[in-house]
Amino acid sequence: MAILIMFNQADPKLLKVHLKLSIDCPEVRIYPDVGDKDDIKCIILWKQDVGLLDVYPNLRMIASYGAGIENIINDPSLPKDVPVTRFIDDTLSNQMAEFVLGSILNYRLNLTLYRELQASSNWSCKNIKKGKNVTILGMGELGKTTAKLLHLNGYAVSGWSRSEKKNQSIKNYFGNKQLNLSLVNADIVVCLLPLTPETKFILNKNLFNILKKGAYLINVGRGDHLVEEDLLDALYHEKLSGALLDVYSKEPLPTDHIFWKHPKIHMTPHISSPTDKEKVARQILDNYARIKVGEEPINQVNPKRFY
């Protein structure tokens, strides 16, 4: 029996050494060096190229290298009796919650500004931005988690979802009737949603227009959320005063690109929530041991509902 790791924009080299390490832990393959397709039980995938799934035979589980599954899902080889599972950690959520926080006080003080200033020995005071309502879309347990630590920094918080959720520290909103309420008093938007048919470009001009004046706006989901000729129109036109992208449609985003040279938009390499190798590798090793003995594998997907 053997592990493969099929990743693309990752090092499976890495991901090796800490499976390795638990004495536990199988032969493991790094992709293209397969070897006996009989012998794969488990693929561990990460932005894979599509149409290599469906050829191995005694496959018993698909696992996701992070939280995001949509690459694995919209692969037409995935087998449809195999489970697929992602990565769910504390690590994820508090890394995510704290680049969030981080990226809004970097814009509310104008520290990236003052840098700038710096490089033109330009001594210059701005003024603090005041707005702290901030709408999280998305309250999985990145949104959950990313609500609570604004909440305990003095942020106002509303949050909207698919489905109805309980948290009475926040203000929640739910189902495609309470969108535009959750947005209305927002200064600051994040966008953690899972990206699925529905959530697909839903940060687009409809949305940007329901926003006050110069809102900001966070985008650490995924980047076929955004309508990037929609957010260029936005910030043109003032109805944003700026963006943080951490995620693109095309990663690495291409150089050339405009997104690179926009004064209003700070761009990071999508490194809002790394993966913890070691205890990705755990998680990965405990489910391998409960599809052996015909349990059902932890933090499964619903295909259907892309998360």
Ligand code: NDP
Second form
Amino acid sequence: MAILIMFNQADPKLLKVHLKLSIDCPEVRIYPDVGDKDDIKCIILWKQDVGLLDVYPNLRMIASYGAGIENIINDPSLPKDVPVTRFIDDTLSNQMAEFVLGSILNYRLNLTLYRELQASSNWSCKNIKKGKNVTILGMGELGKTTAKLLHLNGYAVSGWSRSEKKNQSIKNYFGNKQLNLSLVNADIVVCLLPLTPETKFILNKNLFNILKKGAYLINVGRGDHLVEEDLLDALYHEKLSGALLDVYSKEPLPTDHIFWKHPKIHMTPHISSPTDKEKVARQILDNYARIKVGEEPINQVNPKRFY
Ligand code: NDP
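Right, the form predicted alone is done; let's see the coordinates for the form predicted in complex with the named molecule.
After this comes the whole thing, all chains and molecules, with the earlier chain placed first.
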């Protein structure tokens, strides 16, 4: 029996090294060197080419290398009866929380701006941006940890999710009807939603129009949460004062894309919370041990919900 790794935009050999550090690791193969398809019991995926998953008769588990699973769920060859798992870990949540806090501080304290002014020996003092109301769209593993860290740092945090949450220090909104309500007071909006048919293009002109003039957007969810044209328009008309984008519809972002040179867009290359290889390897091997004895793997996603 064997594990198969099928990756794009991540290094399968590095993950194999981390898997192989454990004595309980079975044989690991890297696509396209599949060998006998009957041997494959588990496939680990990241941005795989679609249409390749339905040819493994003994497949018992599909594991996402990261937290997001939209590439897997939207693959038409995904076998219906095979559980899909994703990576859930404190390292991932804490890194994201730190990244969002850092991005907010950088924006409010004008730190990048001062670095730019330094280049022209420009001694110019700016006001700290005042608003500390943050709305987080998506209050799952990453959203709730981010909300907690922001709250501890003196931010007034609101969260929006699909289902109701009870948390005294965070104002909780849920469902489509409460989306507007969650946003009206926001100075900063953070997108930490999974990409699903319901959340695709949620960061659009209707949402921007609900916000106070001059709000700031941080998108660390997925590129297709954002309608790019609507963002450019909102920035041009100063509806939004700026945006930090970590994720894009096309990654890597083409070099001629308008975002690269936009003065109000701060870009990072999908690095807000990278997967810890050691941790994900351990989690997958633990799940592999479960399926070997007929148990259910943990951290399963619900394909009907798309997350
Ligand atoms: P979770 O599945 O734990 O949380 C998802 C949250 O979104 C939940 O609170 C859920 O609501 C909410 N949600 C889902 N659909 C809707 C909807 N239609 N309306 C309102 N709320 C909705 O995911 P994680 O927190 O682990 O990860 C979130 C996303 O972050 C990932 O899917 C991925 O896209 C992105 N990510 C980005 C990384 C990066 O480096 N940029 C790294 C890792 C992840 P409810 O609680 O009610 O279920």
